[in-house]
Structure formats: structure tokens, C-alpha cells
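One chain is shown next in C-alpha cells, namely the form predicted alone.
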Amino acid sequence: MKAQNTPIVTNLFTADPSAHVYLDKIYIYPSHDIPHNGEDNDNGDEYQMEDYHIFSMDENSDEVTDHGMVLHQDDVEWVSNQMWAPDCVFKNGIYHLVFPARDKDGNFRLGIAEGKSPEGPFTPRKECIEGSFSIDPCSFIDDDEKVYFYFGGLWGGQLEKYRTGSFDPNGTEPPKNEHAVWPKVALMKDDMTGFAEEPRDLVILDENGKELLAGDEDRRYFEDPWMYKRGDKYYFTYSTGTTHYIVYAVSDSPYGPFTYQGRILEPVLGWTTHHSIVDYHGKTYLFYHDCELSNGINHRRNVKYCELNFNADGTIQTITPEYK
């Protein structure tokens, strides 16, 4: 693989890449942007994704294999529309494709589809995960084989509507001088049938040990969680949304609390930014998306990747996207 900053899939619009190594290849699980002329708004109505394609690549080539459509919203009984950013985790000999979508009441939930191969086909469960909500599931399998789901997104992702512990259709973000809305983390049952516990807040602290505030938009969580482990340190990485950074915080526990460290990726072309991090054959890669193929149309995005480098103290070297 030769890391580069050009779109790796050009035959359709892809976004929100979750990258994993299976069978000595990198498999990429993105969302699929469908071109349309609908309205752009803070509720995310422009993101009318309805199916998933899976892609793979290996170190011998930058050629990407499209394994075709592996799941469509019409295949999932509980889904009404908007199948957004997915992920995948291999557990108990099964590949679990986890994804968010709106249920029949219009609320986002998380679902699972199962397959025997990393490229599918996948069979969806009839029901969403009990107690699940919001968007952007990230599945993390620790060294002890325990699986954690990290999830949540503001605005269209409805995370702020659960601040009271249950869904409030009129729920809003807190005042800027109060602590930020936290992403969620939950341990999964060993058989992957559901949460083993109530989702917990994942708290992010500043350098002085104080909780990040809602008004700290350069550092507070907005969406796009990804958990990456390096040595015995847990790196919780995420998007700040309104300020368009990919940033990270570090902890000694998968539950946190996490301490903010800095930026991974400066703003890309387009409003959203969404990423994943994967180790492969001795190197670490950052997968992300921008809107280069569409010249900046927010709901017509494309996946890219580049090498991610660490300093001797474990901090991450910030990447600045380059455009011609």
C-alpha cells in the first residue's frame, strides 16, 4: 500500500470509513452517499443513505475491490430510512456488521447483521439492539476479547435528546458553560446479543482534569467515535463537528475518563469529517473522507487514507490535508 490523498473509490460516493484487518487484508466498511437534490440542514436530511458496500485492499496494491451491496434498508424489518456510518467486529467466529438507522418512529437505533465472511453476505437481526440510540457505532475488541460499543452524535444523531436519560424530542445541547454532551460506551454481552450494561457516559477532561465544556467546540465531542489501543493506552478519537477537527484523548481504561491530547486531522473539504485508525503490516493508517470528488457537495463524499505517525511520547502527529 502506498498511502496517498486521492479518493480510493470513484465509482460511487462513500463516507464514514471503518477499517479493520481481516484475513491479512484491510476491509473498509463505509456508508454510501446517494446523490439527490434534497435540502442540507442540521437534522442531516441530506444524508439519505440506504445500503452498504464493503471494500478491501492489501499491501501489494492500492487497487480496491468492491464486494458489492451487502445490506439494504429494505432487508431490515425495524428500519425506516437513513442507514448511516457502520462498523464491523469479528467475535465468536461471526462478523457482526453494526449500523445505525432510523426506526419506524424516526428515532435512530443501532442494529446488527451477521455474516461468516468479512465481505458478507450479512443477515440482519429482526430487532435493533435493546436500549440503543443515536448513531456512529464503533466496535472495539480489547485484548481480553471483550467487545465495547462506542456511539453517539449530536444534531441529526439525536444524542443531545437523551441528556435526561430517555428520549426528549425537544432536548437541546447544554449551555456553553456546562459540561459537553458525552458520547456513550457499553460493554456487549459475550454472545453479542445485546448490551451487557446500561450505556455509560464517556467523560473527556482538559489538561487540568476539568470536564470539557459544551462551548469548547475545538475540543468537545460531536460525533464519529473511534477507539484505538496502542500498548496499554486507549486512544479515544472523534470529530468536533462544527469546527471540523479529528482529535483524540487518552486513558488507561476503555471506560475513561479520557484526557484531551490534540488534533489528528485538520479540516477537510466539506462539512463532515469521519475517520478510523488501523494497524497493518507495521504501519498505522488513518482512513477518512472528504468531498473532493464532488467539489464540496456535503452529501457526496469519498474515502481516502494516509499514514498516521506517532511521536516518541505517544502523541500523534497532526495531518493537514492538501488539495491542488
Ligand code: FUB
Second form
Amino acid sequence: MKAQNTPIVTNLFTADPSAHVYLDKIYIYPSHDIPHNGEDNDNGDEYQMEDYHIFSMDENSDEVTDHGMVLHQDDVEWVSNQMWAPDCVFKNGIYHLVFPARDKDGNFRLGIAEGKSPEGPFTPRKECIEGSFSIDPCSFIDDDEKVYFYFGGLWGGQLEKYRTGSFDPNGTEPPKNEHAVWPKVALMKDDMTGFAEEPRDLVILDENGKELLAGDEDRRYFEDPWMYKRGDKYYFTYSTGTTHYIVYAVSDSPYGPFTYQGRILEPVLGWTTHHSIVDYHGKTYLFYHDCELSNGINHRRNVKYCELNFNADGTIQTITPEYK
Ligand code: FUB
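Shown: the form predicted alone; wanted: the form predicted in complex with beta-L-arabinofuranose (FUB):
Okay, now the whole complex, with that chain kicking things off.
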């Protein structure tokens, strides 16, 4: 396996890779982009994904195995369309494929499908997770086996419409000098049947302990949460959306507050940027996507990966994508 900044899947358009190590292989849970000629807009209507494929790779080969389609929107009772960025968590002997999609009212919710193997098949639950909303679920299992879900995304992902605590169809981002819209974190019940608590705000502070402002677009949260633990430190990593960076903030608790640290990935080709971080055989890898295969068409993306390196003080070395 050779870390490469080239598309690792070329037979399909793939995006939003969530990578995990199961059974000594890296399994990748991405979105499956569908080519069409519709226009891009701020509502994300160009991302018309209908199903999920799962991929795996191991130490001994550069080959990526496509395990085929494991879930389609037509098989999930509560879903209408737009199956966006998924993740997976292994808990109680079950692989839980976690995914966002629009419900029959057109609002994003989070759902779970269960399988006995990391590559599926997955059986969807009849209902979405009660009390769930918005997009980009990231599931994190801590050393004590507690599972936390991190989620939320602005604009198409509707997160700003929940600022008041309930859904406001006219909800907007706050003024630039107010604190940013926070992503959400919720502990899951031990049996994974739902949230064990009301989703909480995940607060991100600057170097002076002040809350990041909505107008601080180089640093504030937009979408794409990931949680990575290194020693006792929790690294909350995310996309700044409009400024196209993958950045990170650190805390001593999975709930935060987190303190902003810096950039992980400079902008890639394409509007969105979405990632995950995984340790495998002594190295740490960053999985991400760009639009190299389609030469920059925003909804025809491809997954890539590269090695991620830390400095002795725990800070992350920024990666700058290179294009010929
Ligand atoms: O794939 C659709 C959306 O684009 C994801 O939910 C965002 O994170 C962005 O990658």
C-alpha cells in the first residue's frame, strides 16, 4: 500500500471518505456521486446520491476492492433522496452504517443500517434516529467504548435552521460578529438504538479562549466533522466550507470546548473538501476527495489519501495538494 495523491477509485465517482480499520484492512465508506448535467447551487441540489458502495484496501497491495452496492435509497422507508456522507461504527458485534438523507418532508435526518460484516450487507432501520437532523454524521468510539455522534453542515445541510433549538425553515447564519453556528455532538445509547441525550453544541475557541465568530470563515465550522484521538487528546477536524480548508481543534474531552490549532489540508480542486483520519500499521493517513477525475466538476468527485504527519508537540503538518 503506497500513500498516493491520486484517485483510488476510478470506475465510480466517490466522495466524503470515512476510513476505518476492521479485520486488519482499511475500509472506506464514501458517498457515491452521480453524474448529471444539473446546475450547482448553495442548497447542494447537485449532490443527488442514491446509494452506497464500500471499498477496502490492505497493506500488501495498491488495489482497492469495490464490495458493490450495499444500500440504496429505495430500500430505506424514511428516505426520499440525497444519501450524503456516511460513516461506520462497530459496536456490540454489529457494524452500524450511519448516513444522512432527506426524509419524506425534505429535511435531512440521520439513519442507521446494520450488518455483520464491514462490507455489508446492511439492513436499514425503519425509522431515522429520533431527534436527529442535518448531515455528515461522524461516529467516534472512545477508549471506554462509549460512542459519540458528531454531525452538522451549513446551507444544504440545514444546520443554521436549528439555531433556535428547533427547525426554523427561514433560519439563517448569525451576523458575522456573533459566535459561529456550532456542530453537534451526542452520546449514543449503549445499545445504539438512539441518542442518549439531546445533541449538544460543540464549541470551538480561538487562541485567547474566545468563541470563533460566524464571520471568521477561515476557521469556523461549516461541515465534515471527524474525531481523532491521539494519546489523551481529542482532535476535532472539519471543513471550513466557503474557504475550503480542512482544519483542526483540540480538547481534553470529547464534548469540548475545543481550541482551534491550524490547517490540515489546503484547498483542493473543487468546492467541497471532506476527510477522515485513520491509523494503520504504524502510520496515520488522511483520506479526502477532490475533483481531479472530472477536471473540476463539483459533484463528480474522487477519493484520495496520503500520509499525515505530526510534529513532536502534537501539531499537524499542513498538506498542500499538488496538481500538474
Ligand atoms: O457530499 C455532499 C456534501 O458535500 C457532504 O455532506 C459535505 O461534507 C460535502 O462534502
